[in-house]
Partner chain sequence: MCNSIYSDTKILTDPDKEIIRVLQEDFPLCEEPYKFLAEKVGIDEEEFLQRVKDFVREKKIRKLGAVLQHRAAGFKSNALCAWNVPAEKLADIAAIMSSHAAVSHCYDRTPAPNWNYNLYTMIHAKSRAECDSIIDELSRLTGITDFQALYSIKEWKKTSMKYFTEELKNS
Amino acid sequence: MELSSFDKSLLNLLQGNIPVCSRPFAEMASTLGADENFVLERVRELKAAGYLRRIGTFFNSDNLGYRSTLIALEVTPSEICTVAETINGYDEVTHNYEREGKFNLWFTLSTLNAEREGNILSEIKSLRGVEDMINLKSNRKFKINVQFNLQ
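Since we only have the sequence so far, can you give its structure as a single chain, in the form predicted alone?
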């Protein structure tokens, strides 16, 4: 599917300009010179085509009482899909991705307490194919906001 100029304008808005109101897609439709149903249909189609992963907001997890950490796993290549699917089943996992190298599966984990974090990590470490785990706690957070200007 090739992106139209409308699609690009819609994607630009979705990256950080979603109005906070009772009908944000109607407001965006007005901005784009379209109707709400058309915008909603395009969003569905763009998601189905893989241009959108999710639409949501960012929260300051520290201020909400969450503790976050980055986990690096060494996983037997034949088990990587199964391990990744299991990790994705935890609500506390926000990102999960495969990388090259010895530590080939990385994910972020945000929990409300150390006990829950420990339980999840123990369960994951005991999965078949998990050879090693490194818990990379952050000292400082650096947040970047990447947006693409589609033209």
Second form
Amino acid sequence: MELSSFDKSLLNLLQGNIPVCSRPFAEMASTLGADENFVLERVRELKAAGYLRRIGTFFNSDNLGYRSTLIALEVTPSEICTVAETINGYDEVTHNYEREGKFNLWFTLSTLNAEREGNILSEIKSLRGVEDMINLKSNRKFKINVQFNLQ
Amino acid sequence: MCNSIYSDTKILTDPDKEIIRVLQEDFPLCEEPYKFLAEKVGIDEEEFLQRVKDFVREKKIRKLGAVLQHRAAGFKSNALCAWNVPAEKLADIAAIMSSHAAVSHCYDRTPAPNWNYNLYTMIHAKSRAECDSIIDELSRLTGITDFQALYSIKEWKKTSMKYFTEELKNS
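For comparison with the form predicted alone, would you give the structure of this protein in the form predicted together with the partner chain?
Below, the chain from earlier opens the complete complex, with every other chain and molecule after it.
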């Protein structure tokens, strides 16, 4: 599916904030000079075509009382599949990537308390193939904004 | 409190957690999405809208909108770039990196004894060559030459956090 210039304007608008009001799609439609039903239909089609990873609410986990960290593991290459799948099994893990370099598996972990974080990390550290682990706690978040300007 | 991105109203009531649980699902694509969500929680639309506005003001909600599929949008390459930045220059250098359009995330993190990198940027580009040239550009702009470009080989998991689900399992 080729994106029309209307689609690109719609996607740029959708990536910003959806209005918090009774008829948000009607409000977006009036910004775009279209009608509400057309906008809704197009959003559904773009979603079905795989252009949208997610449309919804993104929270600041710190402000909901969660603590987040980035963990890097050095894993023996032959064990990486088993280790990655075990890590995926934790609901508290949202991103898990195999990367180039000495530390070859990187995942994010968000937990409600230090005890839960400690328990998960000690379980992971004891998995076969895990040679080293570093815990990179975040201090300041200077930018969190996955937004692409389509032209 | 001087750190403006953090709110000090972290205590959430059970009804608030209910609202967060329905908001974290896919946003309903219908004419009155908030009314639909409010009905799920069992409150009226007006009250629901008010709580959403409160959460935005309290910075509990960072964004209500869409995230594009990077690959579908043509961004096929991504690198986590870890930089070793002198502590006193951290804020200035982070500001320069954050202002680059290809940088989606920029965090400072406490380094580990055997891993001296304290600033982390996610970089998205259409190809690896373009990613490399963005990293070179950031290095030139900031004067930071000690860095690691960690290209992804495989995405094992990428999902959104589900908040307050444990309590449901236990109740």
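These numbers come from a predicted model, not from an experiment. Between two forms, the rigid core is defined as the largest C-alpha subset superposing within 1.5 Å. Residue numbers count along the first chain shown, from 1.
**Report entry** Post core alignment: Thr31 C-alpha displaced by 2 Å or more between the two forms
**Finding:** Yes; Thr31 is a residue whose C-alpha shifts (by 2 Å or more) between the two forms when the cores are overlaid.
Query raised in the report: Using the core for the fit, does the CA position of Thr57 change by 2 Å or more between the two forms?
Result: Superposed on the core, Thr57 moves its C-alpha 2 Å or more between the two forms.
Report task. Answer yes if the CA of Ile18 moves 2 Å or more between the two forms after aligning the rigid core, and no otherwise. Result -> Yes, because once the rigid core is superposed, the C-alpha of Ile18 moves 2 Å or more between the two forms.
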